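Here we start with a single chain on its own, the form predicted on its own, put down as C-alpha cells.
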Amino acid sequence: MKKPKNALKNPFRRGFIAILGNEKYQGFTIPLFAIILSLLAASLLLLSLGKNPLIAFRSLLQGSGLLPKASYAAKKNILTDFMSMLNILTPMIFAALAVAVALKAGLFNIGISGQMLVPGFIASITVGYSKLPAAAALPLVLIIGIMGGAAVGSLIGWLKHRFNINEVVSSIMLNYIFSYIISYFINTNYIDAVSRQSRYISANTRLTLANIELFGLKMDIPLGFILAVPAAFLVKFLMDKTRVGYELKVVGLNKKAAQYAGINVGKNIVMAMAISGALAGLAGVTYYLGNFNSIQPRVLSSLGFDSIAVCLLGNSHPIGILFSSLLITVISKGSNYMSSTINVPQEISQLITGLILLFSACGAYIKHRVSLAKDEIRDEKLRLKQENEEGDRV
C-alpha cells in the first residue's frame, strides 16, 4: 500500500499557506500574489526580447510620473506627469466602482461605456457649449453626470426586474443604441470640421483645468479626482454600514432568500443599477468633459470595459479598486515612455496589462488551491495525531 504523502514536510506548501491561508486577509494577499506572478511572467517576456525587466518597469514608473525622468521639456517636471496620470486615473476609479456596486447585487454591468457616453453628451450640449461661469457650470456637469448615468442604469435594472431581460444583454445592446444615436446628433449638429469629433467645450465647463501655470509649470489639474477617492470610501460605507447596502448584498447572494426575508428584490435590482449608473455617469463627465473635451462619434470608450477587469483585480472592494486603478493607469500612462526608452513596441505594455488582468482573474482558482492545501494539512495533522494515540495505546 502506498504511503500517504506528508503535506507537513513540504516547506513550499507550508509557506504558501502561511502567506495566503488567512481568510481575513485573502482579499489583499491573493490579488497581490496574482500581481507578483504576472510581473514575473512579464519579466520573462522582456528577457526573451533581450530587455532588462528592471529598466522596463522603472521606465513605466517614470512615464507615469511616479519616478523622475532624465530630462523634461520646458515647464514640465515629475509633478506635471503625475497630475496628467491623475487625470486618466479619475474616470477609471468611478467606472470600476460602478462595476463593483452592481456585482455586490449579483448583477454584471457591462454597459459602463454607454452609461458614460449618455451623460457626457448631454452635459456637453447643455452646459459645455454654454457661456456659464465655472462656479455654476461645474456643479451642473456633475449633477447631469449623476442623473444621466442613474437614468440609464435604472432602465437596465427595470428591464431586468420587469421582463427578466439579462442585464448583460440589455446593457450591451443599449451601448450601441446610444452610441449610434449620439453619433447621429454629433455628425448633424455638433461636428468639428477639422477634428471630425464633437466641438470642443468651453474651458469654464471642463472638469480638468488644462495648461494651468503653477509654480512655473504648465499642468493639468483634474478637479474630479477630489471626488473620486471620497467616492470609494462612500461606497464602502454604503455597503458595510447602511440598510441599503445590506439589502443589496443579500439580494446578490440569494434572491429567493432575500424575498423570503421580506426584501423587495425588484426595487433593489433597480437601485443597484441606478447607483452603478450614477458612478458610471461621473466617470463619463470626468472623461469627456475632463480628460478630453470632445466626443468621438461611433466610438465607445475602452475604459468602460477595462474597468471590469480593474474591479476584479481590486477584488470588488472599493479600497482595493483605488490601488488596482492606480496600477493599471500607471502601466497605461507609462507605456509610451517605456516604448521609447528601451525600444520595445508599445503593445508590450498592453501585454503586461493583459498578464496582470489574466492572473488576477485566476484569484478564485488560487483561493480554491489554498483551501485544498489547508484541508490536506489539516487531514495530515489529524492522521498523525491518530497514529500517535494508537502508538500510545500499544
Second form
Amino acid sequence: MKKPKNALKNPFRRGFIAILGNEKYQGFTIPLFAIILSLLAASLLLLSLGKNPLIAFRSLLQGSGLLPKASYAAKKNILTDFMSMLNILTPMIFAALAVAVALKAGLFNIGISGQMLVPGFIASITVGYSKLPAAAALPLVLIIGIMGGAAVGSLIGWLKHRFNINEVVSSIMLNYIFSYIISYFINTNYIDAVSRQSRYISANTRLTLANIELFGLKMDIPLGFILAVPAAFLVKFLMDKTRVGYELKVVGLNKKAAQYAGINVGKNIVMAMAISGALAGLAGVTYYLGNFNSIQPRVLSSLGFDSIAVCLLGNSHPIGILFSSLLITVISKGSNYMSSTINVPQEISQLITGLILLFSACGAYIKHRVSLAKDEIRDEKLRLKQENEEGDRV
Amino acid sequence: MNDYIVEMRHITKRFPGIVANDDVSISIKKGEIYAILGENGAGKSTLMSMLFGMYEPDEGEIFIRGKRESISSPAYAAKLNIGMVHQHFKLVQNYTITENIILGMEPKSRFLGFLPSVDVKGTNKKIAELSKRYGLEVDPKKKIEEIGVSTQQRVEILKMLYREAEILIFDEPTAVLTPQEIEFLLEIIRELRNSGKTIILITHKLEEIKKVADRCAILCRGKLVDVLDVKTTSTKTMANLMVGREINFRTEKTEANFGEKVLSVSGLDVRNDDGVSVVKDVSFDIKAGEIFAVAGVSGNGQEELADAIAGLIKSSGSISLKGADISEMTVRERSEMGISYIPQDRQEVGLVLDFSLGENLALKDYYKEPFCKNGILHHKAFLIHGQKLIDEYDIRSGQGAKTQVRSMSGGNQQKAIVAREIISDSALMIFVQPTRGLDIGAIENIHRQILSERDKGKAILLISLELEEIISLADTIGVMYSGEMQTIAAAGSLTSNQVGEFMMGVRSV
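Form predicted on its own already given; the form predicted in complex with its partner chain follows:
Full assembly next; the chain just shown is listed first.
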C-alpha cells in the first residue's frame, strides 16, 4: 500500500507546482528551473572547494564581456571580451539550430561535428588558401558551408531512407570517416610545420575580422553573427509557416499519418537532414574559418556535440536556442577568467557547464514530476471535498 | 460456500463514452475450461483484465475461492494464483527462456559462499522438469529472439505455471498461431485442465470452443447474453448469440440508386511484411450510389484490402477508378483522383494528435490554395476552413480550430476525420471500422453521413467487424475469410446468420 500523502499541507510545494505547472509557460519555466538547479549544484561544488560561488559566477560574466572586469590590458575592454564571446557563440547557434531542425522531423542528428568539418575543410583549401578579395571570398565560403553541410546531411538522410540505417549510427561513423580522411589530407598537403595544424587561411577569407583597430581598441568582429540571429528566425518561419515545415513536422510526429496524407516520407527525411546539414555547415565555416583560422587534424569539435544539449536546453525552439547558446557560451568563455580570479582549475568551469547540460537533459523528467504532483493535488482536493460533503450529510 | 473458484457478480465497467461491461455475472468452477465468446469490442478482455487486476470494476464484486477480493494489481492477482497469457507477449527479447520465466522472482544463491547471485543453473533444471511435466517442451537456455511465436507462447504459459497459477486466463491465444500449432495448444490446454487447473479462454473462434471448452459465456456489446453448455449447443446457435439477434436501431435507408461503375478491383493480392499472403485474388466492383460492405472477423485481410486501394501498401492485381488504372499511383495521386479514406486507426493513422484541429482538418489539402501559396502557409485559411467544418459537422472541441486534437474525445476525433474526408468530395469513400469505440449517438451520426454520401452518388466501401452495421447499411455484402472473398451478394439475399457463417468459414457457396 502507498502511504497516503498529504499533498495539500505543504504551501511551498503548492506554489512551486502552480508556477511550473502552467503548461503555457512550461517551455520557458522548466529550462529556467533546470538552470537554477544546476547553479545550485555548482554552488555546492564551489563551496566544498572553499570558494565563494557568487564571485565565481560574477567572474564568468566578466570573462565573457557581460560585466566589467577590474582591470584590462592595453587596447582591451568589456567590448572586446563581448566580441570574442560572440565569435564562438556564432557557430554554437548554427549548430544547435541544426540539431533542432532534424529533431522536428523525428531525427537525431548527432553528426554535427562531421557536417561542420567537411565544409570547413573544403572552404579552407579552396577559398581559404586563395588570393580572392573578401567581397568574393566570404559569400563563397558561406555557400560552400551550406552546400557541403547539406551534402553530408542528405547522405545520412538518404542512407536512412534507402537502407533504413539509423541516423545516429551512420552519422557517428561518418564523423570518424571524414575526420580521418581529412586529417590524412591535412597531414600530407596542408600541414603547418610549427603548429601541427593546417596552414592558416588568408585574412581576406576569414568570416571573423581579427585584431581590428576600432575606437582605440583591438578586437575580433564575427561577421557570421550577423547571420546567426536571423537564421534562428528563419528556421522558426520555416517550421511554422511553410509547406516544407508542415511536412517535416507531420513526418516527425507521426510517420503513418504522413504516409496516409500522401506526404513522401523518404523525401522529407532527406530534406530535413539536408537543412540540418546546411546549418551545421554554416556552423563549420564560422568555426574553422571564423573563430579559428585552421583545422586541427584528428580532432572533432566538441561544439558539435555540445550543441545537442544546447538545443534541448532551448526546448528545440529556435528562439529558445538563441538564449541557451548564449548561456552555455558565456560559461565556457568566462571559465578562463573564473579559474584565474578564484584560483580553481579550468576543469571546474567545464564541470559547471556539464552540470547545466546534465540538468537541462532532465527537463522532461521535471515536467513529468510536476504533472504527477499536479494530479496528486487535484485528487487530494477532490477527496477533501467528498469528505466534507459526507461530513455535512452526517 | 460453494464450489466456484471464481465468481464475478454484477460487474459494470465504464470507459469515457462507452460501457464496456454492463452488469455481467459469471461463475467458474474449479477444473473447468470456461470460454468467453464475443465479437471484437464485446467486453471480453475488459472483463478478464478486471480479474487480473489491470482495471478495477466500477460496480460489482469479485469472489475468489469464495472470498471477496479487491484485486488492485496484477501482482495481487498473482498472489491469488491467477495468471494471464496476453495476446501480445510480454517477454524480454534478449533474455533466455529461464531468465524470462524467473524475472521478478529470481531464486537467490550465494556465489563463492557470499556474493549474492541468481541461481540460473538450478532454475534451468527446474524449468526443464516443469516443461516436461506439462508437455511444453522448450530449451531453457535459448533466448526469446531465437525462438518462434508458438514457443514464446509456451514460455508465457510456463511463466504462469512457475508462479504456481491455478487460474489461467488465455487472451485470444490462437490469433498468432498456425492451424497445427493451434491443435497443439488446445491439447496443452486440455492437459492443464486434467492436472487440476482452471482455464479461462477468451476467443471469438467457435471451433476452438467446441473442441476444448466445457462451458461458454457469450458477451455481446458489454452484456452477458447467455452461458451455455458447449457439448449440447451447436456452433450456429453460438454464432447467432454472439452476433446478437435483435438489432436495436434501424437506420432509415432509402432505395438504392446505382449509377456507373466507380471502383473496379480484380485479382488483388497483398502480402504483408513477412511475405505472407493476406489478401488473395480478390475481385469486386462498386458503383456510384452503392454501399459495398465487407464483413469478416478481424485479421482476415480487410484492413489490408483498404490500405491497398488507398495506396498505402503494395499490391498486385489491378485497381481502377472511374475507368482509369490507379494501381501504380501514389497515395496523393489516388486521393486527388477521388479516393477518401477513413482509416481504422484514427489516432495512429488518420490524425496527427499533436497538431491542432485546424491543421488536421487540412491534412490532405494543406499544400493547395488557399492553405498554401508558393510554399508559404496561411494560418488564417486553416482556421476559417476548420471553423467551417466544426460548425457543419458539429465537432466539439475546447478551443475551436486551435484545439490540440489529442485533447479531444474519440468520437469527435472521428467526426473530424469523417468531415475532412467527406468535404473532399471524392468519387470513392473507404470507411474502415468507422464507428469503433464510439457511443450510440456518434454511431448514428456516422451512419447517417455514410447513407447521405451514398444518396449523393458516391461509391462507398465499408469495412466493419460489426455485423449489425454491415446489415443495416449495405447494399451489397462481401464476406472475407482468411484473405479470400467468400461471397458477394445483394444485401437482401443474405440473413445475418448466413453472413456470420461465411465469416467463420463454416459455410461456402
